[in-house]
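What follows is one chain in structure tokens, specifically the form predicted on its own.
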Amino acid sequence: MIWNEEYETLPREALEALQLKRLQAQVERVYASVPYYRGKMDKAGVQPGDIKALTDIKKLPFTTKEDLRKNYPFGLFTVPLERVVRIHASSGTTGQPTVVGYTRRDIKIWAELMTRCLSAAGASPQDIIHNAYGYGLFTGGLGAHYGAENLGATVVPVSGGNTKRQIMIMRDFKSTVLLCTPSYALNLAETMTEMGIDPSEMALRVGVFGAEPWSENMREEIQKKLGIQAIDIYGLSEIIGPGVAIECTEEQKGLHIMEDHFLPEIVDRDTFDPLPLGESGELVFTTLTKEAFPVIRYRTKDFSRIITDHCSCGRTFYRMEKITGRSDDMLIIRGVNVFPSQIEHVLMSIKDVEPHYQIIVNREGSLDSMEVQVEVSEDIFSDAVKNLETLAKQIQIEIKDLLGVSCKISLVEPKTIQRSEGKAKRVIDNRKI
């Protein structure tokens, strides 16, 4: 079901001019009430009078974490503290969160882009709505429930943990629609085995995932363990929170980008020059609509590349591929670029392995050294070691064909990696860098 049907579907050239429209007034805005947009914006010699079309943006300057974090915590808001209804903060790897806020309006623009997410996952007003996401400065939780309520669902807001209580509570409830990152339906799906709990039993037949960036194959395994479809949605606190763009249940091929709400682009990673539509490198935003916190081409550090392909649902925004990997999440594994996500791909191919890995970085000498914790089922686990040694050996061939770089593989037992209620940890990098 398309939720907006007057947005969602407009034709591409009344959707640019409106796109037009809303960054000549945002970039107004900016330069008009943030003293650090204006420097920025004044030593790359533009003014607001520059832009003129929509490829006028490569004028403008890039933002990126560390201007947020300079500007902590409220120096980048463009509207007086008064306004300002909300304030969210992403969890800062450097100790120092990165802040935005929310005026009424951003609200009602937040709730009314998850709704359509939601729609687009097939939810309607007759859903049981579990979300999972974690509640409280994280946007996830709130996001999600706000848009639920919008959708006109019944919304359960467990939040994250208790893991047990969470499946009693699906299973008795008869929630349909499960919203969490993917790492966590995984853990959901293995805790309902140990309790004796066939996903039959439950009434949940689509899943919402997103936070963390996942793998196709992941996706088939979720699905096959719950029982459900598996959508990809995509957000990021910086930008709005859950609700930039979502998979559509007709093609599940890229996700849909709010593009009345943002200007997406791709740049090369880097040299960060714009790249023509179609090309992979890092996605770039800029929001068009946003009051408190909006943000002038922000470097995400998610690589994806823009479809413009028609989609059968009927919408006409472009769709943003699965996000393939961060460069924050990137290692460089003697001169290689490896992301956690393409090591998953080659584990969730492979038959005996569960689900559940770490990716573990050691430097002994000058050399650096990855190893790959992975569970193996209980089945192969009780096998012989010559087994064992040859499913490592697959594993080490695979990830190595892929790659280009050879690994240490180290079969675990089942249920000896730490699990996640949250965003999984998959790195754990010792070298002093």
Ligand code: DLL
Given for the second form:
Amino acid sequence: MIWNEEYETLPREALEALQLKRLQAQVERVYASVPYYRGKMDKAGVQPGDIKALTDIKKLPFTTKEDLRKNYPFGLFTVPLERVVRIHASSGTTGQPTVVGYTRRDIKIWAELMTRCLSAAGASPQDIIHNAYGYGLFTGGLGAHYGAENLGATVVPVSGGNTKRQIMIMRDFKSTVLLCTPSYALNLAETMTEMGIDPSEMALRVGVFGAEPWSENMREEIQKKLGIQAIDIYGLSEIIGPGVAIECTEEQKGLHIMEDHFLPEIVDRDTFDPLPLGESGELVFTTLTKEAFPVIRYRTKDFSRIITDHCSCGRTFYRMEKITGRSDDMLIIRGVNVFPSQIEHVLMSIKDVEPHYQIIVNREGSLDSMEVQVEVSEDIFSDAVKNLETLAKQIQIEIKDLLGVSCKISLVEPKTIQRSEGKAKRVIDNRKI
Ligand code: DLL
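Please show me the structure of the same protein in the form predicted together with the ligand, now that we have looked at it in the form predicted on its own.
Full assembly next; the chain just shown is listed first.
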């Protein structure tokens, strides 16, 4: 169901007029109230009055994680703290968290956007929503919670962890919608089997999964194991949290971007030059209605492509292709660019390989080496050593064919790779230590 028909089906021309009006106001706002933004714009020789068309956005400087870091914790807020009703933060790899703030109106808009998402995923007030995204500084738990309540569904705010208890609750409460990371969904499926519970005993119908990259093969695996429809949801703290884009149940192909609140761009991965919509590159977002923490041309580091085709669900918002990787996920192994998602793609297409893996990178002397540890099914593991060797060799060849790098494959016993309770840790890079 389309939650907000008026906005979600706006004809392109009307949508663009609205976007321009909102963009102009947002640029005025940051210029007037944040010295850092004003300084950057002055340096680039651009004033708020120069934004006369949507394409003028190109004149504005990008905002990066580094800008946020320099202004830690509240330096980019455009309102005094007395108007900020909520803070969230995401833990970066550098240790210093990225801090974001929301006014009462920001929270209201966020709830509406999450409601639209849940609605696009097929949820309604009749549903019992099991929310296993972490509650706390992470935006997943509370972001989804407010949207689910606003929808009028019954929310079970279970948060992350204590997997067996979660399964009992899910079964006894007859939860119909599951919200968590895709890696945790697999963990739940596996734990159900361990507990002797057949997933078909559950009332689950649909899952809304995001916060980390996952391949199409992983989607199939989840859908098969849990017997549900798995919908992809995208978002990031810097923009608002979950609720920036969602797949619709009708197509499950590309995620509709909430374009009345966020303006997407695609830029070249290396030069950051703007690319025409339809080409692959790094996603850049400008918030259009945020009060406490607006961001102008935020470089997400996520790679995608914008799909401008008409969608059968009736929404007019452009879609972004499922995220294919992140620039800071990229490993450079002996000069070759390797994305964990490519390795996942190979692994998931091979029979008898479980969807649990970890990539370990080492440097021996001046040479990088990559090991992929991957779990195999119980049957295969107890098979003859020769069969295991053949399987390892097959994985190695397929990875070499796709990526052009050789790696060591270690087939490990079922349940030896640590299970995720939130975002999965796929890579251990020992080179930096
Ligand atoms: O992960 C917000 C969120 C919560 C989204 C719950 C969806 C569901 P951060 O912790 O700031 O926010 O991490 C944002 O996670 O830049 C992407 O790299 C990645 N990410 C989020 N959703 C997806 C997705 C939340 N559907 C970062 N597919 C983003 C791939 C995703 N990557």
